[in-house]
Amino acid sequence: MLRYVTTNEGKIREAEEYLEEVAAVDYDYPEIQADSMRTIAAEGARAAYRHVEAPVVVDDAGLFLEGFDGFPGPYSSYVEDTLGVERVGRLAREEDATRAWFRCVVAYCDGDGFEATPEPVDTDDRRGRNLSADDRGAAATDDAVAEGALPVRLFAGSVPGRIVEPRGEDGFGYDPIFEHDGRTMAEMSPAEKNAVSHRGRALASFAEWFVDREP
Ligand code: ITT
């Protein structure tokens, strides 16, 4: 059975809508420090696979403020723990830097290689945004495959939004300050959030691919 490895219950609630047979594994895999979410997610999937020794999915996600050159981006977790969500929101509003993106990279590893050749990751909805060069037009299969590391398959998703005063009780993390189409993500049910969210998009493409992969 597929294992979703995360310490974040909110991610599991959202993932369960896409994956019929999935077990949550609460393992805090070592998260490497890197500017690219692809690298962080890929390394996370490898570490999780080594720990669980069964097919695993991890996801790395973050908030990217356009006016702050993508901050906090890959450092979203650290910034949530230190500054806190409300202060990030206040800072963005005070500095008139409210245009934002949520981004997510889902990474899958089962220890085996993949026949599929690398293909672009949703370049359509991310073109020209404040992303690192490494993330733009990135290949779905991690580069490290070529170097003999455990193969990892990556799926990315993103959603645009606006930073607002906190509203809503659902969701987690930065959801209360992230408004998309008139509602914050904390004002949406998991299903409503999935229908538009960064994680929903990444999970949808993973689920589509995984149907043919499943033994
Ligand atoms: P795991 O690494 O154990 O999966 P995590 O919560 O640390 O759990 P991330 O590193 O991916 O997960 O999250 C980085 C930060 O972004 C963290 O502060 C989350 O609360 C926040 N975050 C992630 N996904 C989010 C989402 O869908 N909505 C709002 N905030 C989110």
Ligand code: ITT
Second form
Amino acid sequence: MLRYVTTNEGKIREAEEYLEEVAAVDYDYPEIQADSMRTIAAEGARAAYRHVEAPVVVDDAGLFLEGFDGFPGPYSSYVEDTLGVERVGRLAREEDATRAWFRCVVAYCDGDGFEATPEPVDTDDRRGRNLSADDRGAAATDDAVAEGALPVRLFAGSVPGRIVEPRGEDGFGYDPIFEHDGRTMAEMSPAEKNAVSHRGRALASFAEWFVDREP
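The form predicted on its own is what I need now, so please give it after the form predicted in complex with the named molecule.
Here we give the lone chain, stripped of any partners or molecules.
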């Protein structure tokens, strides 16, 4: 059974489109503050694995506004809680900065190392450093695991769009103000959203790799 660390039922529904035997785990792991979603997701996956003691998936997602140098990006949840989705949308439209992306990083940790693949591996050596593999996805060796490291495999997905007036009743977060191909994410059915969403694309990449993962 693969544990997906989230209390968001929408995320689980998306995950079930790509993964078999996935279960939600309610664990409030400490979310570090960082400029990189990869770092945030990797650290979350490590904390969750240590807590659950079983293979886990954690994701981090954000809204990136081109006109605001990618803001709110990794800080999207905090900005949603403080400024609110509608205010973010209004600011983007007022500044004519409506070009945007949804981006997501799915992080997987099972306590073992990984063979080299195109996906990046983030390796924590537990000595105060965080060693991120380059975009070629260098292998996390068994020696590193033996020394106490917890390698995390990372999978990314993104979808382009633009910021519009809120529309739609479905979805969550920034979905009502994010338009892709003529409709906001909140105007799409779950199946339609899964087919194009940033999280869906990251999950599809993960699922393709995971099906061949050794037990």
